[in-house]
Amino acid sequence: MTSSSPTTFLRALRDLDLPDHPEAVVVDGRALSRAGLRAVAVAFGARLPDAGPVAVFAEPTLETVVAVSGCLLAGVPVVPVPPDAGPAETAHVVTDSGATCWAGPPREGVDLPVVEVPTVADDVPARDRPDDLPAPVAETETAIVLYTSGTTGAPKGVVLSHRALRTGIEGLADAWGWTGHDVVAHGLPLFHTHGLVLGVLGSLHLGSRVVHTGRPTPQAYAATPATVYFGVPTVWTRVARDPEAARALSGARLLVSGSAPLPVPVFERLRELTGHALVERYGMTETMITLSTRADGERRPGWVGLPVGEARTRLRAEDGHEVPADGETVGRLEVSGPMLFDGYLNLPETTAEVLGPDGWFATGDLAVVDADGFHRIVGRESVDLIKSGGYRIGAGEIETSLLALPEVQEVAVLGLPDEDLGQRIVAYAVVAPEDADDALAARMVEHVAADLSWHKRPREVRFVPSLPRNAMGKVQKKLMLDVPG
């Protein structure tokens, strides 16, 4: 990236001449206008002790929206911390990111100065209210560091610039016809790309209203009038099982699914109930959204469409040559464009493994493309990345956590197909025969939930006498897919 122009990200939040609404941002029933949000966000930014980064306890509240917006307006990098992260994961994120202060309630593993987050103008004394926005930083400056699970080890910090966020959002605006006239509704977490960057920050950039429903239940979605609904396949599967809730979404302009593959039967059932063919899209924390079906184009179940905005894609065979665009030949998906991340924080060697000097990023996913440029994701090169309930979860960190238990001699974690979650986390553990009981299995689940995150807990524990290994001692997980439960 070479641009050094001032950032214009969060354009609609910066420009108070645009039409406003008293409920421009609603989170679990609490609302702010854009002018109100801007006032308290700027006040929060003025309270920051230095240039950050700022670790934000990213629960689904107005406080999170204010803190994240305040950091971005002030040009200070923001680090969203998952609210279900255990002490070990929280401590890693805070330490690895170099955060200099904390926004949120006290947490174990955090020893940083706390900056209070105002949520209404009355919370800000007149003497502490800045007259105007801080001077904009360069677009190439870091905006946000999102931590994502790798296939091994601790979560990695994905560094995204203001330019990456802006160009990614503007590409989606073009693909989806997303404007300030829309109302976006979702109930997704506010510590990753889908819920925070797209759902909230995208709306604040484009001027649309955004309503966070709290929990993403079919009833909550049905009770929230909107033109665009975001959901992960788990949410849409549950909506499809509730015909009354599904029919309530018929008046929407778009229903958008992402973060994991949407089962074709769910796509078809929702089309039957709502009259809408869902928009499916593909992206990663490292790439923003790079592929999507369009609001004004074909929506083919199981396919994630065309490159978005300035994104470019290519599919490479094992020999490095591009595969034919025949809709059948599988290739390794690589992407390029201004919406790409700048690298993994503090991990230059890991970054160099996937982000080449030519600007192309190796996603690790396999795909096919047809003659019209339509893409379909067919799988992951590795079996170690689990997609469960819309989360991308690394098996390695769960294995590391479980091996801390003295009874666990060996362990391998896999994602097995699940109708509701997409994949469910299953732990295969080698323990002494006398320890292999339901009590230990329950304790293993509880340990991961407390040590890492609730959504990373195994949904099932299977005790096995041994793990299959190759001559080099590496566990052969593909062979374990046939191990009976």
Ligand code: AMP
The other form holds:
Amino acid sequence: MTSSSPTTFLRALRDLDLPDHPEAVVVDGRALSRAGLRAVAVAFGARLPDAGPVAVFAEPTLETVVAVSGCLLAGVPVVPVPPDAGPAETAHVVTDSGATCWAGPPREGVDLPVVEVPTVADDVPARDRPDDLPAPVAETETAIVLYTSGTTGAPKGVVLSHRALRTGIEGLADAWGWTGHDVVAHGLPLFHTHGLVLGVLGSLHLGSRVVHTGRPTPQAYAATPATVYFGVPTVWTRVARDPEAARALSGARLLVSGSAPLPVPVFERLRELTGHALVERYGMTETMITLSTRADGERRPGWVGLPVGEARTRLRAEDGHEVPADGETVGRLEVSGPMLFDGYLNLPETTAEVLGPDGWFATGDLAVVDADGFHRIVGRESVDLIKSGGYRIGAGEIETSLLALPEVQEVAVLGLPDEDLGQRIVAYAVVAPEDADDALAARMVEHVAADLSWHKRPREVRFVPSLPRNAMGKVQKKLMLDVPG
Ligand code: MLC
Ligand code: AMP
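What I would like now is the form predicted in complex with this ligand, since the data block earlier showed the form predicted alone; can you produce it?
Time for the whole complex; same chain goes first.
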């Protein structure tokens, strides 16, 4: 067994000697100081029935911040549950993660003891308010399990240690000059890396204030004074279409885009409107943020910059050789470093397919690197992993869901280019001619929204007489992507 130092993640929440602010954390208009958050988070941790993982219904609320912080301070793994997930997906996350209790409102598919989440210290009886923090667990212990889609099957639990989160955040602090003097604003979901781990937990580690705007709308961003704004490209595309909101962000220190490719015209338009060249960064649930442009360095539209902190990258050709750093030759991007995940929960074989014994992780993304070490993400190897609005969605899970409808004989799900969402989920379905109508299309969309989650619903259904297949019977999705409309 390897020894490991105690975790120091969430330093600014552990160490109350650091400067505090009455509105250190604001979610949708409700605020806590860090001292206040620490008190209720520790009280929440003390209520947990055992050391088992805690499933947290991760709405964008102060309760989510308290529950997640409380688990991390208590050294208990936390499992954020997407609030828009249907009963089947919720049940999968709760069961697969082995969660032993539930922090959130009653929910179909969840049969676990509920732990109430306090947000006001005075509401917690004095006897239930520990004076001190629990002893920190080892850095190598699991901090969080984030569920994310693969090309097929149900979402997989990505296991991240306290060390992965800490080193990932400290790398970004270095790249972005992110300090306790910053105010971070965003309105992203609190069940993924971007909104939860970077926006909220990153701030609680580095001591910046964080303001969650409820929704990531241009108006909400414009109305929230901050030094650093986080957004997925869809958010920035919408800001670029709202000149007044965009101009309101001119006084920021950094505007940061990530989770999907930022279109170059959006980068250019925002430069015109705000005077800012956006910082672009690339990451994955499995890797934290591994590449970024720098606060004090070049920002090149369409490029995601240099390795962050202790992250290392390499680009491999199909034959396994490293590709030249010429800014043109495309290779498979691999990443190593202490910010990597420990594996997919309960899936050792799937983990071994992507995470080698040498510590290199195959991202599934294709990239080029130039002589200065600048990276550009070219695309993904598989068309079956779709990024829509910054959400990662597996074509396979949607196809499986749709095939449960008796009318759907065959189906292929694709991510088609979309100006707003980056990719738009389109389901190509083979059904009997008499079934092919708007009512069935609407029912298919509703079925996915209810069965999986709202953000995984197809935005469009196209009825087709057949799907193109090769001699082996495999659907030729790349051919379908080449055929317009
Ligand atoms: C939402 N709606 C629902 C619903 N859920 N209606 C019925 N049932 C439900 N379950 C409604 C909303 O209220 C809203 O209505 C409308 O549907 C649209 O919802 P939306 O999903 O908010 O808007 P949309 O335009 O589809 O989404 C754009 C978006 C969203 C940018 C807001 O895609 C988003 O939040 N993306 C962020 C994804 C993300 O954080 N990814 C990071 C992954 S981590 P109305 O009427 O109010 O408009 C990662 C690592 C890294 O990638 O590198 O960062
Ligand atoms: P997720 O696990 O949701 O973080 O999704 C990770 C995937 O998002 C990566 O494998 C990339 O395909 C994509 N991605 C994240 N950031 C960027 C970026 N800046 N540019 C292009 N693709 C990105």
